[in-house]
Structure formats: C-alpha cells, structure tokens
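There is one chain below, alone, in structure tokens, taken in the form predicted on its own.
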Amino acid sequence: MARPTDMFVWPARLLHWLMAAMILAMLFIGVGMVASVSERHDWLVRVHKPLGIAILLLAVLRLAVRLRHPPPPLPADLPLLQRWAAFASHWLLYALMLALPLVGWAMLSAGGYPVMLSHSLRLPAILPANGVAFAVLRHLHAWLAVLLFVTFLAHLGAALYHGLVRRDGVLGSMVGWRPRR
C-alpha cells in the first residue's frame, strides 16, 4: 500500500521522536556532566556514553530511512527563505547527530579514556592518545552541543509555528496526524 504523499513513512516518526527525546536527554545530561562534581557525575558518565553511540547509531539508521523515503512536500505557499532554513537546519541537524558522537569519542580516545558501552562492552579508540588533541576535541564537543541546542529549540519553534500559526500540515506530517480538509 502507498504511503500518503503528506505524511512522514512510520520509521522516519519513531526515529523522529524516539532521537528527539534521546538527543534532549543527552543535552541535560551533557549539562549536568560539566557541571557536577557530586557522586552522579561518574553515573552521568556512564549513561552519557552509550547513550551518545545509540543516538550516532540511529542518526545512521534515519539518514538512511529519509533517503529512501524522501520527506513530504512543503506547502507551496511558504517562502523561499523559510524553505531553504527548512532545508539547511535539517542537515545540519543530521550532520550534528553524526558529528557529536564520532567527536565525543575521537576525544575520548585522545584523552587515553575508555568508551564503555556497559561493564564488558568497550569501543576502540579511534584516535590516539594525545593531549593537545584531546583539549581541542573537548572544546569542539561543547560548541557543537551548543549548536544543537540552539538548532534543536529552532526545529521546535518552527514546528510549533507551522502547527499552531500556519496550520499548514507540515507538523501533523511528523505526528501523523491529518490534516482537515
């Protein structure tokens, strides 16, 4: 059966959300890594890591679903500079899900840290140990959660635009709703 031309496939929604809650998840726990120094910070450690590879593992998956299943039309009406922040935010959303863990973990293993999954479960370093490198990851790794955030509250602003002002379907397309004719 055909999908509907105005709504997201159903893989690309699950992973929507699913990332969505992930990725806000991780930014609060990011926050609360570099800003704690109580016993939760090694329990934020540990949650942080494996949770940063599942979300690079599913940026993967979705990048991979939205390329077989290209995302519904936007509405004809909207103009050509919210089209291309469309466009451009997207990817570069994409290319922040991909981006932050591979450079969380490059600085992990700069830093001579082990990337562990679970008790047994460790990752290979993929860089080798190296100071400077480890400084320069370190700080990389923080502006580009910056970055998300602030692209991640953009996304949200706009869905709340095209939802609430708009009304143009573009957010019942990520939520599976229809829009009323």
Given for the second form:
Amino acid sequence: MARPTDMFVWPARLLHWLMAAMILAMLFIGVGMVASVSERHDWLVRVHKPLGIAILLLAVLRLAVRLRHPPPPLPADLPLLQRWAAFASHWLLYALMLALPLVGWAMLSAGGYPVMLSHSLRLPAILPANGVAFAVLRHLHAWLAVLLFVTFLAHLGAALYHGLVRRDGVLGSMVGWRPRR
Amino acid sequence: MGSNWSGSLHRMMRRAGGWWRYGVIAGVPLAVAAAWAYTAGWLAPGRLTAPRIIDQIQVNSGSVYPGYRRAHAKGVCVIGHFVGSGALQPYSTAQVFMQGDIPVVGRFAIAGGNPYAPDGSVPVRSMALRLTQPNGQQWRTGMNSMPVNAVATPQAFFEQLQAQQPDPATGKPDPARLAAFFAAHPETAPFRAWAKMARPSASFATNSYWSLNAFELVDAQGAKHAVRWRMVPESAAEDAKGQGDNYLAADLVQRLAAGPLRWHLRVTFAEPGDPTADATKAWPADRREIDAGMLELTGTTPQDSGACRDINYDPLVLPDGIQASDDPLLPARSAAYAASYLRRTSEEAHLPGTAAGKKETR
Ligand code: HEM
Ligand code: HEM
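Please move on to the form predicted in complex with its partner chain, as the form predicted on its own is already shown.
What follows is the whole complex; the chain from before opens it.
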C-alpha cells in the first residue's frame, strides 16, 4: 500500500494540470497570434495578456505550495544523471513560468503601451518607456517561449518514459494514481 | 504447431509492444512540436502574416531604412492637447470625450516607406495621435488625408503591394500588372477617383484626416454605436504648391511659431446598413455628426529625437468606451504596425541580424 507521501498533495496536482493546460495554450496562442492578420489576431492578443498574468499569479501560489509541501522522493534506483535532469528541468520550468509573463509585462511597459488586461483593466508600467529596452525584451519573450516549449517537450517525454517504460510511480504521483507495487 | 505459432506471435507482440512504448515517448512530443510549428506558420509559407506584409513593403521601398517606420516613414513629431466638448459622452464612456484637457503626442507624415522621399511625391498625408487619459488608458489613432481607402481587406492590400512592386528595369511599377490589379479590384474605384484629383498639400495644417476604418463607441449602458471620424482643420485651405522637397516640416515650424494649430474631431454615426467592414465605401453625406472636441497642436520636433519616435500608433490601442468594429483592416494594421515597430526598435538597439548600422542623419 502506498503511503500518501508517494504522491504530490492535491493542491500541487491541481495547479500542475491547470497550469499545464494554460501554459501550453499560451504557447500556441503566442505563436498563432503573431502569424495572423485576421480578427483572430486581435482576440488572441486580448486572451494572451490576462491569461499570461493569471499564470504569473498561479506560479507564485504554486511555488509557495511547492516550498511547503516538498514533492515525493524520486525512486531510489533512478540513475544520477536522470535525477539531476529532473531537478534542473523542474526549476527551469518554474523560472520560465515566472519569467515569461514578467518579460511580457515589462516589454509592453517599455514599448510605452498601456498594459490592458481587458477593455478597462490596466496594469501599471513596470519599466519606463524605452524603445531599445522594448526590442530586447520582445526578442527575449520569443526566445524564452521557445526554451519553455523545448523544456516542456522534454518534460512530456520524461513523464511518458516514467509511465510507460520504468513504470516507477513517478507519473502516477502527479496523475493521482497509487503506484502498483 | 499451432501452439508454437501463437507462442512466437505472443513473444513478437511483447517485443513490439516494448518498442511501441518508445514510439509514444518520441511520437507524442514530436506531434506537439509539429502542431506548434503549424500554428506558427512554419509549415504554411503561403499564409498572410505581418512579417510578409512588411517584407513586401520593404521591397517596394527599394531599401531598408534602419530605425524608420516601414510605412509613412517621413514625418515629424508634434505635441499638444485635446479639449473634449463633452458632446460625445452620451455615446461613449471614454475619458477623452469628457470636457477636459488630454495631453497628445502626435506625428504628421507622408505615405510611403522612404524617409527621404520628396514631400510632393505623394498626395497622402497622415496624422497619428496618442491621447493619454487621466486613468492611464490611451487612445491611439492613425488617420489619412483621404476619405476612402483603396482596399477593404488585408489580402487585397497585400496584392496591391505586390502589384506596385517596382520593376527592376524601370524602377517603376509595371503598368500592366497595376492595371490588372485594379481591374480585379473594382472596390478601388472611389480611391482612384480621389487620387486623380488630389494635389499634395503645401502644409499638414490644411488637410482633413480620416479614420477610414469604423469603430464602436460604447456608452454607459453598454450599447454600441458604429462610427468613423475625421479631423477637420481650422486653417483655411490653400492652393499653394510646396517648393523643394522638404517643405512640410518647415511649414509646420513656421506656423507653430505664430500660434497653435487646431482641428475639430468630427464623429460620424452609421445608420443601419452602412458598411463598417469596408473602408473603400464612404457613408452617405447626411449622416449625423458630432463635434467631439478640439485638437490643439503647439509644438513640433524632428522625428529622430522627438517623443513620437518610439510610439507605435497601433489603431487598436483603445480606451474603455471605444472598441474595434468588424473592419478586417484593423487587426491587420495592428499586427503590421507591431512588426514594423519591432524591426525599427531592434535597429535602434543595433541588435544582431537587423539592418541597423548607420544612425539616421536628419
Ligand atoms: C506564460 C506566459 C506567456 C507565454 C508562454 C507567452 C508566449 C508567447 C509567445 C510564444 C509569443 C510569440 C512570440 C513570437 O513568436 O514572436 C508571445 C508574444 C507576445 N506576448 Fe506572450 N507569453 C506569455 C505571457 C505574456 C504576458 C503576461 C504578456 C503581457 C501582459 C504577453 C504579451 C505578449 C505580446 C504583446 C506578444 C507579441 C504580440 C506582437 O508582437 O504582435 N505575453 N508570447
Ligand atoms: C492593411 C492595411 C494597412 C497596413 C498593412 C498598414 C501598414 C502600416 C505600417 C507598417 C506603418 C508603420 C507603423 C509604425 O512603425 O509605427 C503604418 C503607418 C501608418 N498607417 Fe498604415 N497600414 C494600413 C492601412 C492604413 C489605413 C487604412 C490607414 C488610415 C486610416 C493607415 C494610416 C497609417 C498612418 C497614419 C501611419 C503613420 C503612423 C505614424 O506616424 O506612426 N494605414 N501603416
């Protein structure tokens, strides 16, 4: 019988799957909107900004949950390299889910745009208007998004590897299945 | 025999089953990556995107002028303020329309992608404005000095650019190609009739400037009112012809030295059936108009150092109380202006891979 500590706590699991859907959606919305000139462009941009700020808020909450409730330990027989890869990629994912929305907010501030999350809700600028800073941040936003996407793909592949090949309960600890022993 | 056969099949399936798992581990991320690439347009090079529009504009301009706007490249910055009349308040909750004083950073320009083009080379002049409300929301609008646009859709706009591409042999657009475009696009007729009569003005101050695209005002009850607008000058029309190539900026300096320049924002309301999604068609002349307030410009600075340089006059930067209509040009303008803005600010930043280098001289 698995002990409760073999799984992530339920708030962590809920945040994980909710944010997975939101972040993946954001990655598609982002590249889709810059490749469109139709009315889709306008409405995707209007979804992109509030959804991105929601991710920022949830990421802060999630980090707090993570620090209070450490995740279940990795299987003892996991090779050192894989352990290290898991550790590094998880912290990279946390860093990116905080950095991307912050860079998005900062770049619109630097571009001198009002940061509108709806027709009436405006966030304050977090940087003074500066065209050069805008350009750097706008490119950074795109490159960090590519890095997030690649890291996510590796994460997805690793999760499938745990679930299909190693069958070591790591996937189950996030899905909510009790590992078979 | 039979049991032997089924036994080896079972073993094969077991082994194949093992490989199948690796297939999933590689295949699922690959499929997601392919879907992402498709969404980004990498697998669909024929799709009309903002970078493609800007690339075509650059080809038509004959060169990339680092740091300059890709369209309406030649212009000057202006500052001033907008004094709302309050008359539009029943139709829109936007603070710009209340009685009061709204700071403005604007820009006059001539159409075209060459920042060194002679002022008389095109009849189209433009006025772009950024109005900043007390609540921090902004209204940005870019208006042109003609009452109708040549085309109604981004696709037609792109085809027009292609038809206007200079022939390397003559340096001019191929007349046959242009004629074929106009024949295929009868909606360009009102614009062409205007262009035939239009003379390049000797002053930015004497032009009217039209929004062309329709927008929606939203009132306190949430009801929407389709409108277009234009800026009507107080300065009297003139028959004068500009002398030289750069008379517009000089004229503006001279006039502003003598006092502020004023326009009235006249907002036209659509009647049911008036097209909001077709900027090639003017609305009937008898439509109700409201004077929403007065624009007063007080100063001008060169665009290379002025406050308008790093502003993207994206027509979809709108305050609460003004919204986009269903005009398909609006999202295309928003996307194209963003692409132009990213290129010119990247050049300002001298980022690798940009056409940066020489700093503008004027
Ligand atoms: C997890 C959060 C976010 C993700 C994954 C994300 C992802 C992306 C991606 C993939 C692009 C396309 C980049 C390109 O190909 O050039 C993009 C563009 C953009 N993002 Fe984000 N973004 C996020 C948050 C934000 C936030 C919070 C804002 C603003 C408040 C924002 C504003 C923008 C804007 C304005 C653009 C470009 C629009 C244009 O140039 O036309 N993003 N984003
Ligand atoms: C699909 C159609 C159009 C495209 C693709 C397009 C493209 C552009 C681009 C790329 C710029 C440079 C923006 C920047 O770097 O800040 C520009 C400037 C401008 N456009 Fe358009 N345009 C279109 C239609 C229109 C229409 C219909 C109007 C008039 C209502 C208009 C008015 C202006 C004005 C006034 C500017 C100058 C803005 C400034 O001074 O910063 N454009 N256009």
